[in-house]
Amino acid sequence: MKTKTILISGASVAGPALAFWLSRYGFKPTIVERSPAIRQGGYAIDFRGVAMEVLEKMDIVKEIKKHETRAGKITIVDKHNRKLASMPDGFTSGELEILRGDLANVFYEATKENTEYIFDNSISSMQQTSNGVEVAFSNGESRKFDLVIGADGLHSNVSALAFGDEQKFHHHLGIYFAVFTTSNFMDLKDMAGHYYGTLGKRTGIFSVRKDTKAQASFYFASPKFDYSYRDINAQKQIIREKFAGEQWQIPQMLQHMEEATDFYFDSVSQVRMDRWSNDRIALLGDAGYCASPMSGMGTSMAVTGAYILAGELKEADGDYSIAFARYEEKMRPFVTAAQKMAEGAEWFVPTTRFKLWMSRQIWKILPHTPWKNMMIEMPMKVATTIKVKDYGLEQKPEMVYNLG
């Protein structure tokens, strides 16, 4: 095998999914993660189509379903919490839905015995040579790996080091959002959710964890602006200022935001790149082809991409130049279709009074039109754009879950 040791940056979903397959194929994966442990919380993510097939191959669906949180009825309300429109149960949930943090825990438990994890650390520099990549870490240590894979999200450190400033590849879709876990202070039942919208803003709250908790979200339309994506206090201040004086449940949500330990804020953006590899360095998931949360496809692409990338490395006997080319060839149509799904995001957060009025009318009539089925069928069509082959297994270690 021409390649053996593989460093993966990022321990959320894409990274551990890749490590899962690499270890089975005889590679030696190492994951470096900036956080001191697996990050908890995060928004609900779902799987459709080919991603479900990959999860079945991982023999992990049963474990994921133990933590499933399938969105119930979605109700659009006014400032007095009166119903304006509603969507049926599971309208946005795909075939399987789970909170991002719960999925990350499942993947970690499935890989920790066969993968080296390095927490509270990150890559500070990389130097490619004829026979590997010299990697310097933020803690001062250095090691050499055959390959490096960036699975470290929208603000990928690996991408910045190997391809340059992220601004060359980020395409802002005109929206920023924040999400965090809070108490179920609205006493929502059956994992139901409410959305409230005003001009250029939308807020939502959904019950999760069998109605014991809730997930709050804020969206606002804005041109791109500079902010520190690692300064949570500054990000919370942005939300405070943008939603000050708003009605409905927003004052309570802002209060609960102050105590949130899993607060997440970012732009709604896509990553569009002509290539996802630079010699011995490649990108996976959001790092290389984020489609934005508006697509509903990010996690499916990450899990599918991990399966294909590992499989192609196996088939090429570690010849990364062949494997990376085949990986991109197979994934590119899926990525293109998924990114196209996010077009029209402005209708979710309308910025003109006419669009706001139209948006409300669409929500009202949608459940009674054929469009309802189309909005369910279209994501499934995209999710089956790609077909995956069976790469076979060299070893299948026993997995023991200890999620508490």
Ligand SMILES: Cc1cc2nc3c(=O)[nH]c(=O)nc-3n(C[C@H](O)[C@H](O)[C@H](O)COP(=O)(O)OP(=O)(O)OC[C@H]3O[C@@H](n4cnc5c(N)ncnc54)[C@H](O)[C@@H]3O)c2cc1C
Given for the second form:
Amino acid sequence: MKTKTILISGASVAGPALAFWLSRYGFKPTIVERSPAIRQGGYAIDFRGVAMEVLEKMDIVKEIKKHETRAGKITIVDKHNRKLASMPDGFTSGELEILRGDLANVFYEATKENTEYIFDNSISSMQQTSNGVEVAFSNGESRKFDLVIGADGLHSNVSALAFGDEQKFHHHLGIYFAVFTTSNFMDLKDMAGHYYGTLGKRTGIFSVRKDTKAQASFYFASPKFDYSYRDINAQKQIIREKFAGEQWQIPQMLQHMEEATDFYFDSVSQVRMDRWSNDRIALLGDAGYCASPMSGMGTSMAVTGAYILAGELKEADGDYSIAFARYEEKMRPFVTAAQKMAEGAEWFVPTTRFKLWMSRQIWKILPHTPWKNMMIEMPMKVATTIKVKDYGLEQKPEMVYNLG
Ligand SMILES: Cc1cc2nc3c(=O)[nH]c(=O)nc-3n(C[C@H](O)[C@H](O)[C@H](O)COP(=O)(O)OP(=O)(O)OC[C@H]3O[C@@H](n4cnc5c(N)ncnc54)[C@H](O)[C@@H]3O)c2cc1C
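The form predicted on its own done, now the form predicted in complex with the ligand:
Next comes the full complex, and the chain you just saw is listed first.
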């Protein structure tokens, strides 16, 4: 029997979603994750359109619903916490909303039986040969796999090893952001959220977990700069410096940030690549086609891409060159539409007084204009850009894939 081992780097959303399908189709997925456990944290993410269809095929919607969130009223406030504008309940919630960390936990639970998970480890080098990929790990071990998939996010290690420096593919959209969980110190009710903006900066706080916790976020406009992706203290220092001296609830938020254990910081960037595979190595999710948090589509693309990639490997009887080409051909229109929608992120963090004033006026009139529907319909249109076929659910244990 030919081998059918597939190493996936990254245990967040894309990696486990891929492993879910691969194991059902008789492949043997192994996931290597750099963190010692599934990483918690992150904002509420929402699913719409084609991704909902994929979750239904996974028969996982019921489980996700146990952790479902639904953003309450969003209020735009001034420095005295006075209302400037507001958006109705569920305005940003899509068809199904869940905290990113909770989703990662659900996917982990759904896959751990049939997937080998290796935590606290990372790929240090890969050598492609005629019949597999020789992989060396940072703990000194080496193993051979038939294929390697990079599902390791915006700063993908697999992408750097197989395609070169990320700078070639990253398109910074001019904003950085941080998000963390804190106590609901503002006593927000009914999952309400507040946003406060000044020139080139925006902060938000949203009640989560039935108002027992809150999620704080900081955004600031800045040209690209270098920082350590691994050093969370250094990342917190960036936020401290940027938001020092600001008003509203910002001093309290900065204090709460010190204790945050799920602090997440990154640039608002897109990954734009001409191709997502290099022989036996392919990219999935943010690693290959991050559209940025401004798209609201990162998780939907990760889940849909995982379904298509696994399905095409099954359909092509494991012939990875055919499968990778079909995966790319099918996913590309969705990725292009999602990336296009996220362009012009500047409206969210305006950098001139005029744009700041304009954005406040737009927030004020938005709920009373037809644009309100457009804000809901546009993501739905993008989320239904592609259709997914049924690759069949049944596991075929006798299936022999020709990966050799
Ligand atoms: C902790 C966290 C918080 C997030 N918060 C937000 C948010 O608030 N808003 C938003 O829009 N998006 C957020 N994201 C990104 C969001 O999850 C993705 O856009 C989307 O869900 C697609 O997921 P992904 O699996 O492709 O990538 P990601 O979710 O980025 O996952 C990548 C995974 O790969 C792991 N990894 C990285 N390097 C290596 C390595 N060398 N070896 C092995 N594993 C590695 C990471 O630890 C992570 O688990 C967050 C991601 C993480 C990890």
